[in-house]
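As structure tokens, one chain now follows by itself in the form predicted alone.
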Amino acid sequence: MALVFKKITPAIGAVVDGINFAGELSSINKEALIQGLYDYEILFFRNQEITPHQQVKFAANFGELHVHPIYPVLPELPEIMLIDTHKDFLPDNDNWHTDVTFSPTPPLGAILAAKQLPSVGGDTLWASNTAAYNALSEPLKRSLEGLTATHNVTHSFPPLRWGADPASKDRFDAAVKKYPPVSHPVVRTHPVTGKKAIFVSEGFTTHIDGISKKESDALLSFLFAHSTRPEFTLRWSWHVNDIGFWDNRVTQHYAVADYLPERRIMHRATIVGDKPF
């Protein structure tokens, strides 16, 4: 059966069908899924209820996968991030963010699964990078070529937060250490479709290497404000067993944190990626 993409906004975004993610992945349906990624950023499956053995598997037909240094995981299967939140855990992730930019070789992808939802809310938004990129001026466009971002680890996962909890202080020192801040462009080239995408986030980017704060900040509070228009983006609202595989590369993702005192329980596989250019 051939896979059937839907597409959700003019920008970004397809529902997928015709597809069992608990079963193989044939060679074909790989290509369809790599084609989707690239045509539409990231792609949803309904109704995929899959064991995280069966997620890894299927994340890593396309690639090795990333073990994330501070978030927890799950013990048996490291490869799955586990995001848990409740009012004794409270999300992180209610910021526009581009998942572990922090990296010399952020993830190429991530494959999100949702396991136990609130009554209403949790929903998460994804914004195009590429579509925010294609529609600043083309004087702005040239303005940017060149330029380069700072990203900190410690932007996003603050001591406070995570080096404060003697269960995760270790965690996070090892992470803080392996990762120090780190340059990538402010315009990103995808690597195989030679699109050109913003690639700076709320969640981790800090500066713009070379000019000064003043200008730094007047110039990341417009393209933070820009690529997040509601023109680039859409807002997915999860059911139980939902799946979200978004091309990391030239997208970013906010999780509404509007559920509290419920809990919303997600699995992560995320997909290892390349230094950008």
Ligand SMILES: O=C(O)CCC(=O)C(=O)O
Given for the second form:
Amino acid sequence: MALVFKKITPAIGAVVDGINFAGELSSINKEALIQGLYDYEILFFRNQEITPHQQVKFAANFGELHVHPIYPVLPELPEIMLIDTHKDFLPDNDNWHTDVTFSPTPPLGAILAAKQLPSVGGDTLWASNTAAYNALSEPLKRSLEGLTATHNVTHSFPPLRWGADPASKDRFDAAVKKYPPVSHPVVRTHPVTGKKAIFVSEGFTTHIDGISKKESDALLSFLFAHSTRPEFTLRWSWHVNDIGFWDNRVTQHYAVADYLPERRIMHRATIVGDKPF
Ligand SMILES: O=C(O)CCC(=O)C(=O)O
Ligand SMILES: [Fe+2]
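Moving on from the form predicted alone, please list the structure of the form predicted together with the named molecule.
Okay, now the whole complex, with that chain kicking things off.
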């Protein structure tokens, strides 16, 4: 059966029917999913009851998997990042971010599965950084050309939370050593489609390189606000066994933290990417 893509908003997202994450992925469906990611930037799938091993196997169709250096992972399967948030382990993804941009080679994408949800709330928003770029005026596009910005792991993983807790301190210290602040282009080009996308986010970007702090603060606050305008976003209200699969090169996301003291559990498999240009 051919896959069916149903658009969610004009800027971003589609719901996909006709695929079973627990089964083998045919090469035809794999190509269709990759094309869908390019076209819609995030794809959603419903009623996908999968084990962590099945999730890892599915994600591995799209590249090598990344193991998060700080955030909790399943001990028996570290390719699955475990987002198990509740009153004793607070959500911290309630800021707009692109995943792992503190790395010189941020992920190309990620696959997120909803395992346990609060009775209400716990939605996630995604924004299209290509739609945001396209909406900039030509003079501003030109002035962003050639600029780079610095991304820092401690911006989203502050030492006060991650470096103090004995459960995460060793991994935190190793990650800070392994990932010194890194510069990426402020506008990146998608390596396959050639689309241009704004590539700064509140989560990890500390400053634009080579300009004054005042200029950087003003430009970043404009870019952060512009790239998350509702017109460029979607908001997904999860059901258990929903899956989201996004292109991390051209999107950012925000997990709404409105459900405490209830608990919410998500599993993420993350696919290694290459150096932004
Ligand atoms: O929990 C979520 O909905 C998303 C969390 C997040 O930022 C991620 O999985 O990268
Ligand atoms: Fe994230």
